[in-house]
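In structure tokens, the next block holds one chain alone, the form predicted alone.
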Amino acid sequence: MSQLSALITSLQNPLLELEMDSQSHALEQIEALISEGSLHHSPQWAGHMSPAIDSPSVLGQLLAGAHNGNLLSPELYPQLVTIEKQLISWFCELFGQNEGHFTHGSSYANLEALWQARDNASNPSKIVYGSEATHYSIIKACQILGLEFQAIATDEQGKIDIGELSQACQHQAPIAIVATAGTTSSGAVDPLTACIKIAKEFNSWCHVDAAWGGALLLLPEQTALQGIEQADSVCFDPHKALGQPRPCSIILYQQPLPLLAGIDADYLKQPPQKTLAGSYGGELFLPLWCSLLKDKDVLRSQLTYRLEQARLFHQTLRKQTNWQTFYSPSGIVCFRSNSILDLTLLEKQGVLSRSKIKGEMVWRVVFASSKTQAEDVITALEPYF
């Protein structure tokens, strides 16, 4: 307790040094930044994938900058490697995968996971097939890889056209499948089996994009995500779906990753994989493992009241208006109405945001934060019925 109370001391220090105008100034932006941050408490918050931050993650954000450890040297800090690989076999096993690392976020992630295909292509191919809802970090990844990104259309729900898909894999076999588990826009789940079926029969490697939706593998009773455990590689945003501080995120593999080819670090002990990250350490994880020295069950609770309360909200607008809907098992609903609906004033307090399915434009609710109540979002909307 002594270690904490000196670090929030040598907080509060360098506002004590400024002159009194400059303090005043300072302590201004600080409450505008704390006040700012509140939006994501409010119960109408459901415009975008930013949750209230689950409270025990504040503690760990403090241990990891007061331990500020570098894992590129891990004899030096046991006790983070020891949670690190605690946290790393959970995820393992509820994916179904045999390897990974934590990393800075699934942009990073995605990016990784197609430098791999690349590297292990059994084919010459040079593109990479993902839904219209891909998310566009794949599309980056894509042009920093000297990879051929190209779109698959989506049905009706925003999931990758399966027959679309196959007739595109037998005119040109791809390096790479990209199938989503809770696209952004919509929150629909591409159908995982049937991607990665398609994917073994061209020997393409495949990637599941779960950022967003991989938190349904909490719940037992989920069909969402049959056979992500089939995948070549996955990734996972616990800082989108489980009340996490960026940056947290996760991406697993089948197989182990080799190490960094024609590399010399000598100044380390441990020769570096192929990995995107390099430097990190706490940071990346201690937020998350004291969300989880709490019960399990509490995420599990957390996570079931997020999907009631999006079906809730879909149910209703389905009974108190004629707009078309689009309910996702992750937790986002979409809607549309045949008049134009000026939202603008909802979009601005981060009630709602705008998206697309099959290029037409619709209002987004994300059911991403413990916080927010269906009720309240509906309460606002309801002068627009």
Ligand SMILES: Cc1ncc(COP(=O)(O)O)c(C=O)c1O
Second form
Amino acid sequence: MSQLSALITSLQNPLLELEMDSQSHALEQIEALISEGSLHHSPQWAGHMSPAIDSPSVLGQLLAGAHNGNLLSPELYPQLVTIEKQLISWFCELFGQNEGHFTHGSSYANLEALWQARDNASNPSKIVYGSEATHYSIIKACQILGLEFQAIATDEQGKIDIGELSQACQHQAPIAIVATAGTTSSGAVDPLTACIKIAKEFNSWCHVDAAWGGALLLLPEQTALQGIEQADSVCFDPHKALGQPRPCSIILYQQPLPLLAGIDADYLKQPPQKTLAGSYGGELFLPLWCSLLKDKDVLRSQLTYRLEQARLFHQTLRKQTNWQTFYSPSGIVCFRSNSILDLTLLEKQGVLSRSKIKGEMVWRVVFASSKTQAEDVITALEPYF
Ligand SMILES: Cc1ncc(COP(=O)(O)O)c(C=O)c1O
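Can I have the other form now, the form predicted in complex with the ligand, not the form predicted alone?
Time for the whole complex; same chain goes first.
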């Protein structure tokens, strides 16, 4: 404890040791950074999936920085190993999966999952199917792995068209199907049970990208993610949907991961598993652990609040405008108008962003932060009603 307090006290030293001019310049820059980051704490922030972070997690960031252990040598850090195991087993239970680990973001998780899919294949296909709203990290992953991504059309709500997926599989069986639980563009959740059933029929891997929508599993009454426990792999980002600082992402699997073949890392006590991450430590999960210390209901009630604000926002738009709206269960609301609606100014202020549904531009409002309030977003939009 005393070492950590000494470290925290020493944080101000680099500033105190500077010449006066450099000190005030550094302070100005620090203030500008604080002001820039406070965007996420504004009640009108709904531009992207970066939440206002849950304050206890800052303690976790400090702890992780001070600890700096590397889990490539787990035998040296039994405390860190225990905490990671506790968290992973909680997530495994939540998602109905059997093992997994933390990683740096869902771009990495998606690549790792498709890597396992490719090397586990019992069919010779190189095709990966996912909806046209699939996150671009899946397409990047396919390019890296020598696979071919083919986009399947979505319905009016942005969910994958199951009829089209089924037809495509009959035409050419895939090596994997990627279902998205909470698309980046509109928050839509693909019908998971149907996607998984089709994947099984064709002996294909089914990966669920639940980077954004996975948090819904915290709500006992939710039904949107039914069937997720049948997926071969699932990823989820607490750094998007649970108020956590980046990087905090998890990848979970149904089957145990193999060891990495053909690697001789004789300086390590344990041979590495077939995962993408190299060095990592508490920075990936100690902030989340601190957030959960008090009780898990805090994150659940923040999520309930966000979803309620999204519902309220949607209801108000429907009552007060004739705009076409797109509501999702995961906290993203999109809209467009038949007349010209130039919201570039609000886009610059972080109130909303642009996106596409079925190839057509829509405005997107993301309820990622538990500080975002429907009423304040409506106030920003009212001049355009
Ligand atoms: C559905 C989905 N999957 C994957 C990603 C990639 O996540 P990251 O930016 O953490 O790598 C995103 C990012 O927005 C996403 O929305």
